[in-house]
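Heads up, the chain below is alone and in the form predicted alone; it's given as structure tokens.
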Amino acid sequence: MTHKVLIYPDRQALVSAAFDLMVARIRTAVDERQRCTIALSGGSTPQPLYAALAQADLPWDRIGIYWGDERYVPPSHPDSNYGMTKRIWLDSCPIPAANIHPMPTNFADPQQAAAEYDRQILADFGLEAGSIPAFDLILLGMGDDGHTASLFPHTAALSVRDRLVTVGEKDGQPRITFTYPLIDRARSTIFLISGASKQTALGEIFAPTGDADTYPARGIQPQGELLWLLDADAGKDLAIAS
């Protein structure tokens, strides 16, 4: 695993180098291998993101888009991660309709729509029941408590090893979210984290020992690129064990 932390000095600043690398990884992934699966994260910290995305000069048709968790509202909530994406992004681009995958949220059930989601990744990679897909490019962010995706503390997402996709909660409010092994099979990693807030959370995830299960971002480990962008509210003062 190759892990770096690279700290800039304002939000512009990371989003510009978030493009960048973004867009490198993209067009590496589709002259090895043709393809870019890519998996997003919500929240604000990536709109602007989004927006510089929208605009780039890209193979589209070669690029498909996830999303590593849900809230479980229509895609025309307010909330939902795959409503603000459309909006920002998707809406403004030339990518297929069928390159875009969405997390459903559809079932009365929300077991149902990680199960399916689990079967369409794994139709959508050609593998069988049982495998781990490892997407190129995987977007995280990070919550002021230390949860990513939907990987809450000390809930039971934390320990589901045998799916690909199952049912994170908040506040009692379910969601849908990739688990630790698919998020950890990933060519690269990117979170991108802004802001204050996140420096003690980081503080704890970074330290020489400490606990997944109450600052679960800790718990990212994948076998590929893991990089760590911060701006410098985010990483001011934070001190990195080798």
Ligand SMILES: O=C(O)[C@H](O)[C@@H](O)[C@H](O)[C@H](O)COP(=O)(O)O
Contents of the next structure:
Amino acid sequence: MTHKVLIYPDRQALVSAAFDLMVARIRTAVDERQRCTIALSGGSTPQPLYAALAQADLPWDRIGIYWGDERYVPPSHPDSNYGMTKRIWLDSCPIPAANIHPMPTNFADPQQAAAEYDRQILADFGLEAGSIPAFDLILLGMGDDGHTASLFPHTAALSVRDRLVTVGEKDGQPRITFTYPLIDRARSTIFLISGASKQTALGEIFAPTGDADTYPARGIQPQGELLWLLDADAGKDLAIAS
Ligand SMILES: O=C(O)[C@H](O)[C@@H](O)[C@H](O)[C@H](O)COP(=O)(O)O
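The form predicted in complex with the ligand is what I want next, because the block you gave corresponds to the form predicted alone; please supply it.
Shown next: the complete complex, the earlier chain at its head.
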């Protein structure tokens, strides 16, 4: 299916384009399937996008919000992706609380939290264990090291292929993350990447040959649409055909 790289002059143009694309994909999903399932990324890049989505006129009762990864902290913690999204977007938007599905971070063992989210997702999609649900839209960021979601370089999470959700690890700290198989099943996957600090990793990811263990975002190979939305600071030196 469609794999495209789109480069925008600055972060504002990048966010505006991402907003238009997300709104279009959401409306298509609701028109075609009467619902839209979205998995969000964390970090700083998507925050202005989330603020814009809070004001969007969308069929919120038809939209299910999930997270593609989460730091293993309570929602009230400043590092919580759910807490950030709630503050910036969800608290200002008429989406039913039942449509918001934060990753659990209250189990003593993060493996139990990952298993619980795995179970929740299968139940929400009405699927049996062993199935891989197709999210309508997965939004991803990318770290300077080329990680995406919480799939960090040279970690065990990169090899997990028999589950939807697993435990990631950053500097010894646990995270909950979608696995490659779940991400790759999405109908539409959008990377949102901004800033010169991402140039090196992007160069490695778009190189003709490379190592997804070192640059995990290179391992995202969805059957569906894959859009890389970059600002010029991130993508200006990329020698790629769009
Ligand atoms: O929990 C997280 O941090 C994210 O999901 C992570 O994958 C993020 O997208 C990248 O680290 C980029 O973060 P920035 O947007 O802050 O550069």
